[in-house]
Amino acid sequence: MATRKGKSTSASKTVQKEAAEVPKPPRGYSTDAFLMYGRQKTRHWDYQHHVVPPLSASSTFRLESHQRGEAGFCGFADPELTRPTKPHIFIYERLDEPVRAMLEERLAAAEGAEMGVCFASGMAAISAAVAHRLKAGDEVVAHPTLYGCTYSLFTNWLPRYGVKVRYQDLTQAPSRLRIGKKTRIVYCETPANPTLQIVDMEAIAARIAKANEGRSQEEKCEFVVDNTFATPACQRPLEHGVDVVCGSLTKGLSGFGTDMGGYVATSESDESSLLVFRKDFGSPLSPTPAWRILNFGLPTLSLRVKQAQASAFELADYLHEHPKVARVQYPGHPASKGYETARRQMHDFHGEFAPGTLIYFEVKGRNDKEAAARADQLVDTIGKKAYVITLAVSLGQIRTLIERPGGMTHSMLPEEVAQTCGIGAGGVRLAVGIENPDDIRRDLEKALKSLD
């Protein structure tokens, strides 16, 4: 991204910068009492009695003097400026606001990271997380198997801002993988959406490091991992040589299927370039959605994913044994591709094994056609007839969700795309809630047995 170079305003240079710190619980309590009460007190809001935060509803905050306007803008003027003066000075929602700096400070908390972003929506985030340090000649390599709005950003726009990106299989041996002079950015889900595929992060991050030596900074590779299928409940990809994860805040970290949002959580040197983009693009996340998510959608986060984890466990034992389904992918099946790399790095607060909520299993059929014609007559047995699981895309809610991947949230990828990425023709995608297991397992025998 380009930046302007001279001299800093002389509100810039009263900035007192303090030490990069990862926000953490108090000494002895866990992350999950963090991430309902943060800290007692905190920087973003005056009053600090509250129980429940209030919610803002200003777009603009009264200031006492241009001197604190000055300070305040100062920090969102130019990436390489600081950002404003601590504490916040609030201006314009755009800019910062005190709910969403809050939910902010958990979520960073969440991944261990030293400060977080959030945006509108979880591609905002996305196409922030990796756009706001590229610049035209720059290459960026991904995991082919994505989400197929990132695809669609990967191959429709980034190209068009002389951005190349190149594809390649990351699950493949680290050894593999060809990071050029001008790759700036390695990106990949993990799991990945659909198909669960799961990426070794020590070993690519390892990789990474290697090739960075002797580069500069503006040079240098970072890795950027998107965590929305597993969430910071199931791991945490920083811990594991990551530089930059990002993810939907729609989906498990909300929880409810209420609200839309994303995030970004990194080191604090990247804070200003995504303040910064973020004012600029015009994606700041608003204080309602913020305030409920941070109310409602984080202190429930860890006891939501163990109970549909829990379920997850059972429904991917019975539709591994299923005759009618050909096979199942789950990072927590001994029989699924990257399960001993899912123990190793898929872990919940507590260090506990943590394959997450998701499963993508195939349907059976004599020919692609066939797989794919018995898939949809699940699907729609499914949204006509279940009582408790649910067609619809998205994930992490507490309802049971299933879709069709081929023909809906990936529909954008082209055929041989589809196959590449392991998306068969009989691909179902179950987002497993928070019922009771039993419940789920009635409608998907229902389903299983309408099929001819």
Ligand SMILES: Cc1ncc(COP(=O)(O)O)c(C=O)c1O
Second form
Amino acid sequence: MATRKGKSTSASKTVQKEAAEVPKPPRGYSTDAFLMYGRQKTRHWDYQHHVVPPLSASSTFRLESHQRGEAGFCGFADPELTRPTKPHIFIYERLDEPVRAMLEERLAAAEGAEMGVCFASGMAAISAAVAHRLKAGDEVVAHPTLYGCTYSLFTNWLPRYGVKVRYQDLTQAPSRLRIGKKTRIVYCETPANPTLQIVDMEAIAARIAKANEGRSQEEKCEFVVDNTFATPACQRPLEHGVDVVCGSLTKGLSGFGTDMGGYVATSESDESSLLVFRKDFGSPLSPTPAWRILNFGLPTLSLRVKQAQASAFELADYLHEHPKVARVQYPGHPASKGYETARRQMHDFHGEFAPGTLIYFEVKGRNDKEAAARADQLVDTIGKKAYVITLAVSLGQIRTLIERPGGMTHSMLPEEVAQTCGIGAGGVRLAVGIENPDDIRRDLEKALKSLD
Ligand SMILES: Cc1ncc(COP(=O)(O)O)c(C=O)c1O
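Requested next: the structure of the form predicted together with the ligand (the form predicted alone having been shown above).
To see the whole picture, the full complex is given below, headed by that same chain.
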């Protein structure tokens, strides 16, 4: 899917394609170091004399000649060329832009991917990750527990374009996963929003690999995983046989609740198609949020996750023992479903178990109606009286946030789908921040007490 249709210019012919490689830190240095320093000079940018790379905001770029403009357009997203061209030619912000490009390289390194492409939001990234590959007649198989807007995208929009979406529980034995001739994508979140179900990525990837035997590249089925909840600081799906990772930058990766964005990280063979899709559907990440995520979000990612995760361990134990709580799901708690799989696939950049910063729990009630009313009362008490827990959707930021998925983020799910997803009437999602865990517990205790 090149930008030029069979048109070959002398400018493009002079550029040689190079083998793709995963961007990574210099030998012996950690991924954390790369997330802070990246590369100061590439063919794409030269910020060797800056400590903090500048916020280069320019919606269009100066061209000293029409030849430069032509070469830039011809080089953009051309699968026969390697991005960046030599030297890289910037044309227009929606096509390519240096701050966003720096962020893309660091995200690729974080996920262990050959390349990354950033979008205006997590939903823009998810839409691109699936839609750039699909055509009418294709099928997507998705695990039903999904972020509400992803569920809406799959249920309300993809079918309009002739794409069939079939839901199948991917936490069941992989042998039960049906991959038909037209199945092009198997999609899931793990941990899944909001119930933190864990999908065994290696097992599903092995099942897909078997189904792909003998298929042409076009016919192959890809495994796409939304890594928003874990972030690459806790899990790198590509290490477990996943083909494409996508997710929101709005959450843990930006970390401070100030910016919106999304990303796709995968192999270089998908780069051209994703860039052209982003150009034509018009969903690039703007340089200002990209700059903040680059300079504030990524360098502090591991530190923030470490602090919030240590609190999440403690708070999961506390909630587990609490008499007013019926059920707790935290991938780091041995009593939680999927714990063994989480132990295998969720690790930080240094190999330590990293089950993340989110907890799902259900408030007790004699029946669903009472459980729902008590969960409402709990979050309302927090909304009115808590000091460090905020009643708000979103997650992964420095502040602890709480919400009731059944009535908020997942309210668009039909009742029976919510049940299949395991979203209980009394379900509450707690996104742990970096506050002192005693302060978070204090607010939870007060709110749970109010349920008498
Ligand atoms: C798992 C998951 N994926 C994707 C998104 C969408 O991200 P954004 O709000 O940046 O579009 C969200 C948002 O909450 C999410 O929870």
